[in-house]
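The form predicted alone is given below as one chain in structure tokens.
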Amino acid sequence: MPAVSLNPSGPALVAEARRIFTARFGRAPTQLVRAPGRVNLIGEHLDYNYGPVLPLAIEPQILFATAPNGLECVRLWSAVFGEGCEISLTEPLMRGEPGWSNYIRGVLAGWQRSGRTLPGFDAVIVSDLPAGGGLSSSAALEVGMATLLEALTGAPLIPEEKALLCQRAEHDFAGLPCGFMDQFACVFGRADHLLLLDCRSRETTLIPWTADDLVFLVIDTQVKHDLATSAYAERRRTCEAAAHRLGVTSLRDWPEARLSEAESLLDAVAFRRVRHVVTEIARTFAAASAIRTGAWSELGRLMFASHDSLRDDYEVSCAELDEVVRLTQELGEAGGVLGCRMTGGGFGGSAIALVRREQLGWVWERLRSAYMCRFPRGVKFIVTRAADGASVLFSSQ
């Protein structure tokens, strides 16, 4: 079994970013910036319903090595995709190719729209954060670029402003009507804390993680089904229409005690969507309370219940994610797993499991071998602690 370690690639990733930048642009970078991925422990599909969410920034990250170029353009090279592009700053910023560059183009456009100076620069992007794994690599790319611009210009953004600028970039340039949870987690994350984010008030509360004997195991199924983007938008529309039908501004305002009343007012599909949202809100607040009081078994139970709801009521899971959760349920607490659920938008991507540190090797090997019996593609594992949000690692300016 491969060694199970926390943040094994951080220093190597920094060295790689410096090396590639120097090789491509013939000089050393003047800034190094990092932005983490995120997992959501519980509270899925609640951000656009104005509910609470409970994410954490994770140790896998995207790194930018950059330096001003004195030109009226941005020159990018992605070591992740093995390709680059050049973005003119003398013309209106528009969508373009390659596709990943649109997350960056959107941030550049938002920065320009805010009236701030947008200098020409070169940048190399390296990462140990899986793309398409449901770990918010897109938000990390956006928040990392915004942090890079802060470092280059010496003009910091208010943290909430930065997160919302990045969310708008994803709306306008990537075409995904996402909530702002991912960007807030990438901005506000703190080491060894979870972030309780109220998506109506935008209030953020850091909750200390005190269980040193428990680790977060991210299980990447390495699949992404075609339904992901279209189904996400469809569920958002369904929730908005259901809220209108129920006479509330958002489903956040519909109490769990009135679910039976909602059933009589909605069609069967819309009611299932509402039931997930309303019960997931209750589970998220209960999970935050469980973490504060150290009720780890209760937290695990809530995670399993969340997955059941996402699978049956919101219908955003898939066979691969369901198999991961089923296997962890079979292991149970005696086998080292307290809870597990899909994380992210669904239809593939990753699950998040709460695992006892001393039994991690056993859990890792058991899940790997049992999962491959049904899905030969296999899974990838990331063991992580809660990490800090985006930051500047180095700046010579």
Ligand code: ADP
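By rigid core we mean the largest C-alpha set that fits within 1.5 Å across both forms. Positions refer to the first chain, counted from 1. All figures in this text were calculated on a predicted structure; none of them were measured in a lab. Compared with the form predicted together with the ligand:
- Taking 2 Å as the criterion, A242 counts as shifted between the two forms: its C-alpha moves by at least this amount when the rigid core is aligned.
- Core-superposed comparison between the two forms: the C-alpha position of D267 differs by no less than 2 Å.
- The Cα shift for R377 between the two forms, taken after rigid core superposition, is 2 angstroms or larger.
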Given for the second form:
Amino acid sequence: MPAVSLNPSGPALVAEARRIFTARFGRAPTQLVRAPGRVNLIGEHLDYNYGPVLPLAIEPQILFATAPNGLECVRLWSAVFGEGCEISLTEPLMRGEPGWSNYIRGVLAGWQRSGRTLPGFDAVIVSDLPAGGGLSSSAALEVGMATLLEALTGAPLIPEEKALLCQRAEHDFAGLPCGFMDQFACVFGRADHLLLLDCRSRETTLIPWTADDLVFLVIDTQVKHDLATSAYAERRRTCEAAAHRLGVTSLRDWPEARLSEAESLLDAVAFRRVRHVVTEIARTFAAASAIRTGAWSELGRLMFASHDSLRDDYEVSCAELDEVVRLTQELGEAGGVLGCRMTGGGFGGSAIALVRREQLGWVWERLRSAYMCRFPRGVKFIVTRAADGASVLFSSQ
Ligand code: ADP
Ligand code: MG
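Could you drop in the structure for the form predicted together with the ligand? We only have the form predicted alone so far.
Next comes the full complex, this chain leading.
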């Protein structure tokens, strides 16, 4: 059985950030900030339908070591990418090279736009959060940078304003018209809590996670099928057109009790898309209730049902994700798995499973070997508890 430790690299990452900063900039950092990745427990393809989502911030994170430099520029170094850049603060902030610096340029621009002063500083970025792996390293980069600016200037943003500033950075500077779930999870996440985020009202509710014997296992299939981008746009259009046809502003407003009525008004494909959205909204609220009342088996059942709906009605799963979920279903509660589903946009990426901690080693081994029989590329695992949102770890000021 493999040794399973939660968040093994936290302290090592802090030491690495300090060491690299000192080596590159010839002095010690004055601030250290961190920003977590996130995973969505349930509520998939609901953000653009103005529904609820239920993410958690995870332990893998991006860490920034920083100090003011007294210059009119920002000097950055990303240890993951092994490259750095210098951004002038005397000229208007624009997109530039390297690509990853745009998430940061976007946050700097948003900070300036808010009328706050932007001091020159140096920063080193280290991370144990996979970049581009569907765990939202982009939001961690943005929210981490906003947190760094708060720490350097002592001028905090209102949390919602901070998340929205970061979302806009991704829209304007990275060219990605994303929703705001990732940035909200990274700002509002709390250790051992799930975040119920209403994508219509933007209301956030932290729900305590009291099951100490359960952990979240993120199972990365390491595949991304080409369909992902075009299918996302197509699903979104179908939902908007269906809402229009049903005479509601968004599918959030269509009650589950009226699904059969919707069936008579829509073509078969559009109806299945609507059925996913409407039932997933109900499952997400039911999952929040299950967490509140400690109904863990029920939560697991809702996760499996969510996967079925994404596979059959929304048709955004793929053979690899279906295989992971099938294997976990085979293990079942007796084998240590309460529930499992694909998470994220689909067509690859990761699944999330709810696993009993004491059976984790067995689940891990079983999944790894059985999955490899069909998909030799194998899976990667991340075990996590719900983590805190972005925070300042150290500040000498
Ligand atoms: P995800 O958010 O799912 O990880 P994205 O494609 O949205 O995937 O964002 C990944 C991008 O974020 C990377 O390509 C890179 O530009 C940037 N990024 C992530 N981590 C780092 C890092 N440690 N240093 C610099 N840039 C990073
Ligand atoms: Mg991202």
